[in-house]
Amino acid sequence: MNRLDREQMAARVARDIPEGAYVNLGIGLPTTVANFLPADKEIFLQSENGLLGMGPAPAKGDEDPELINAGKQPVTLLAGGCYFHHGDSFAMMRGGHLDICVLGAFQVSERGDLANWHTGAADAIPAVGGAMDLAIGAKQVFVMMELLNKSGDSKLVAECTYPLTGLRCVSRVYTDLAVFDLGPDGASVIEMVDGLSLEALRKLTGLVLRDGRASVCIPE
C-alpha cells in the first residue's frame, strides 16, 4: 500500500481549510500543516502564545529567536499579522473564535474523544495545556497522527484508555493510511491509500467502520 508519509499528511489536512478560516495548528506534526496552504488563499493562522497571521517556517538562515509558536519553532509573520497577550489568545480560543484547530494525539475514539496529552509514562509532560482549551473551543477539531503506534497498535480505537484532553469534539482524523469521519455513530472511512481494502482497515483498527467514500485517495 502507498503510505502517506508526513509531508502528504499534512498537504492533506492543508487541502481541507477553507478560505477565511481562523485556525490553530498544535505542537509537533499539525504545524507542518502551514507549509501546504496556498498562497493564493487566506488563511488565518493564530498560535497560542500570541500570534495571529503566521506564515510558513523560514528559510534556513533567517530565523528570528523572537517570533516563534508554541512548539518554540522559528515561524514567519505575513503582512498584516500581529503580536498580543496571552491571556487574549486564550480567550479567543476558549470563546468560539477558531474556525479549525489540528491538533496531534495518541488515541482518538471512533465517535470523537480525544486523548493526546499523556501516556502514563514517568517522564511524561504533567498537565493537559492549551490543548484542551483548543479542543472545547475551536468550532472543528481535526487530527492528524499515523494510525498505528510503534507497538502496531491503532490509535483509532473503540474506546480511549488514556486520560481525555476532550469528550466528543475530534469531527476529522488524517493518518498515513486513511481518512475517516467520527460522530455518534462511530467513524466512517472517506479516504484510503491506494492498495488499501476497507477490510484489511478494519482489521488493523478493530473497528466496524463505515464507508463513506466519495473516491479513493492516491497518493502524488
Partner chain sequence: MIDKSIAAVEAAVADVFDGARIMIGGFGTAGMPDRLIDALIAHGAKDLTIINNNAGNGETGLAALLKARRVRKIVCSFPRQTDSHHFDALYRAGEIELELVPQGNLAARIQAAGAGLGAIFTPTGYGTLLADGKETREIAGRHYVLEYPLHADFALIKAHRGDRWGNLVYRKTARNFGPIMAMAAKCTIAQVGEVVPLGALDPEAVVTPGIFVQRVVATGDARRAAA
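What I would like now is the form predicted in complex with the partner chain, since the data block earlier showed the form predicted on its own; can you produce it?
Only a single chain is listed, so you will not see partners or other molecules.
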C-alpha cells in the first residue's frame, strides 16, 4: 500500500487548485501546499494577517519581521500583491470571497463538520485564531490530514468528538490513504492509494463510504 507522505499529500492538494483561485493555506501542513503550486499558473495566496499575493519565503538575510504569514514566518509579496487591515482580511474570508481554504484537522465528520482548534483536554489552553472564520467562509474548504491518528483511529468520523470549529463546512478531505468528498449524504471516496480496497477503507474508518471514483471530475 503506497501511503502518501506529507509532501505527496501537499502535491495532491496542489493539483486541485486551479489557476486564478484565491486560496488561504492554514498554519502547519497546509502551508506546504504552496511549495507544490505550479510556477506557470497564477494562484493568489491570502494570509489572514493582511496580505494577498503572498510569495515564497525570502532568501536568508532578507527576512522582514513586518512581512510575515499567519504562522508568523517571514514571507514575500509578489508584484501585484497588496496589504490590508484585519477588517478587510476577515471580510474576504467571512464574505465568501476566497475560493479555497486548506486546513488541518483533528477530526472531520462524514458530513463535513470540522474539529481542528481544541482537543477538549481539560488542561489545554484554548486558541482558535482564524480557524472558525476560514472554516465557514471559503467557497470550498479542503482538509488535509493523515487518515489515522497515532492510536490507529480514523480522523474521518461519523460524528466529531472533539469541539467543533464549524458545521458542515468541509467539502473535501485529502489523506495519506484516500481523498474523500463530503456532503449531506456522507463521504464518498474519489481516490485511493494503490493497494487499498474500498472495503479495507470502510473497515479503517468504520464509515459506509460511497464509491465516488467514477463520477468525480477533478479540476485541473
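If you superpose the two forms and keep the largest set of C-alpha atoms that fall within 1.5 Å, you have the rigid core. In this text the structure is predicted, and so the values were computed from the model without any measurement. Positions refer to the first chain, counted from 1.
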### Query
Taking the rigid core as reference, does residue 75 move its C-alpha 2 Å or further between the two forms?
yes
